[in-house]
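Here you get one chain, nothing else, as C-alpha cells; it is the form predicted alone.
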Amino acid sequence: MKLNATQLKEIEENGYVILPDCFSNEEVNNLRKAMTTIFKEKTEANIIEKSSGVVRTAMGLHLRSKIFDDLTRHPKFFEPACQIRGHNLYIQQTKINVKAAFTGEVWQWHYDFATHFGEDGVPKPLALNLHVFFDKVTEFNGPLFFIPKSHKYGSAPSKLDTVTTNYPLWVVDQQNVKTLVKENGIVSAHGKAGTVVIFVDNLVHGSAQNMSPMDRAIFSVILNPCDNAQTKFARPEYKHGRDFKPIKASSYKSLLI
C-alpha cells in the first residue's frame, strides 16, 4: 500500500494521516484473538492499569506472537513508512494500547522522542508510529488527541512523569500545550476498526480517560531507520527493540491464516 501525494503532504504538514478501511474485518479479529491469548501472559511486558488492574499495555508483541510479528511488516505498514523514512527500518517497539471500557485511563501530553531520546538515546526523531484500531474509535472512547503541526516546533521542553499511572512518560507542561493548541488546535483520531493512522516521532499527542462502555484498543508499530538507532540500553528489549537489522515485508495474505 502506497501513500498518494495528497497524503504524504498531509503527515508533513500536520504530523499525522488518518486511512480508513486498510484492514479487513476477519484480519482484526484474527488479531484480536491473539491479543486475547497475548493479554492472559503472565509477563513484566503486559502493563497494569493503576486503578483497575487490566492490562493497559501489553509491548514487545513482534517477540511474542507470529501474527504480530506479521502485522509489524505488513506492507500496510511498511510501505508508507519506506516512503517517509527509506528501506532500511528496524522494529523499534510494538504494543497494544488498551482503554478499557469505564476504567481506561489517560495518557498525558507527550511526543514519543522525548522518550526515545530521553530513556533510549535515539539521536533524532526520525521514527514513525503506525497505528491499527482493532475497535471501532469514537470521540467516546479515549481516542488519541493530535495538536496538529507542533512537530514542526522542534522538541518541546518534557518532563518524565513517574506518578500519574503505572507507565512513565515523557510530558509536556501545560503552558507549553496550551501554546501549540492555541495556535493549532486539536484533533481526535477517530475511524472503524481496520483504521490506520501514521503519525511521526515528535507530534504532540494525548488521550483522555474512557467514561465510556465501549472498549477501545489500538496496535502500535514503531519503525525506526537503521543508522538513528539507540544509543542507551537501560530499557528492556520488550520496550525497544535491539535487532537494528532492517525488516523486510511480510506476506499480504498472513493475517488470514
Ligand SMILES: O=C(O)CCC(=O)C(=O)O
The other form holds:
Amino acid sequence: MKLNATQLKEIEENGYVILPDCFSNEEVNNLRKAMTTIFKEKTEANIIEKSSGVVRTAMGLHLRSKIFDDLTRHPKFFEPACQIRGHNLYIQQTKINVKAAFTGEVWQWHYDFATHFGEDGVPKPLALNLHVFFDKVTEFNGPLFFIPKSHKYGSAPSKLDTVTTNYPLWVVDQQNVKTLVKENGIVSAHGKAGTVVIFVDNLVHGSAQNMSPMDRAIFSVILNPCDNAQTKFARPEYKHGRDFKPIKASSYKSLLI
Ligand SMILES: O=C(O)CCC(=O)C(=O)O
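Given the form predicted alone, state the structure of the form predicted together with this ligand.
First the chain shown before, then all remaining chains and molecules of the complex.
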C-alpha cells in the first residue's frame, strides 16, 4: 500500500494521517481472537490498569505471536513507512493499547520521542507510530487526540510521570499544551475497525479515559531507522526491540486463516 502525495503532505504538515478501510473485518476478527489469547498470558509484558486490573497494554507482540509478527511487517505498514523514512527500518515496539469499556485510563499529553530519547537514548525523532483499530473508535470510547503541527515545534520539555497510570510516560506540561492547542487546535482520530493511523515521533498526543460501554483496542507498531537505534538499554526487549536488522514485508497469510 503506497501513500499518495496528499497523504504524504498531510504527515509532513500535520504530523499524522488517517487511512480508513485498510484491513478487512475478517482480518480484524482474526487479530482480535489472537488478542484474547495474548491477554490471558501471565507476563510482565501485559501491563495492567492501575484501578481495574484489566490489561492496559500488551507489549512485545511480534515476539509472542506469529499473527502479530506478520501484522507488524505487513505491507500496509511497511510500505508507507519506507516511503516516509527509507527502507532500513527495525521494529522498535509493538503493542495493543486496550482502553476497556468503563475502565480504560488516560494517556497524558506526550510525544513518543520524549520516552524514546529519555529512556532509550534514541538520537533523533525519526520513529513512526503506525496504528490499526481493532474496534470502531469514536469520540466516546477514548480516541487519540492529536495536536496537529505540534511536531514542528521541536521537542517540548517533558517530565517522567510514574504516578497517574501503571505505564511510566514522559509527559508535556499543561502550559505548553495550552500554547500548542491555542495555535493549532485538537483533532481526534476516529474511524471503523481496520482504520490505520500513522504519526510522527514528535507529535503531541494523548487520550482520555473510556467511560463508554464500548471497548477500544488499537494495535501499534513503532518502526525506527536502523541508523537511529537506541543507545541505552535499560528497558526490556518487549518495550524496545533489540533486533536492529532491517525488516522485510511479510506474506501476512496468517491474518486470513
Ligand atoms: O492508546 C492510547 O490511547 C494512547 C497511546 C499512546 O499515546 C502511545 O502509545 O503513545
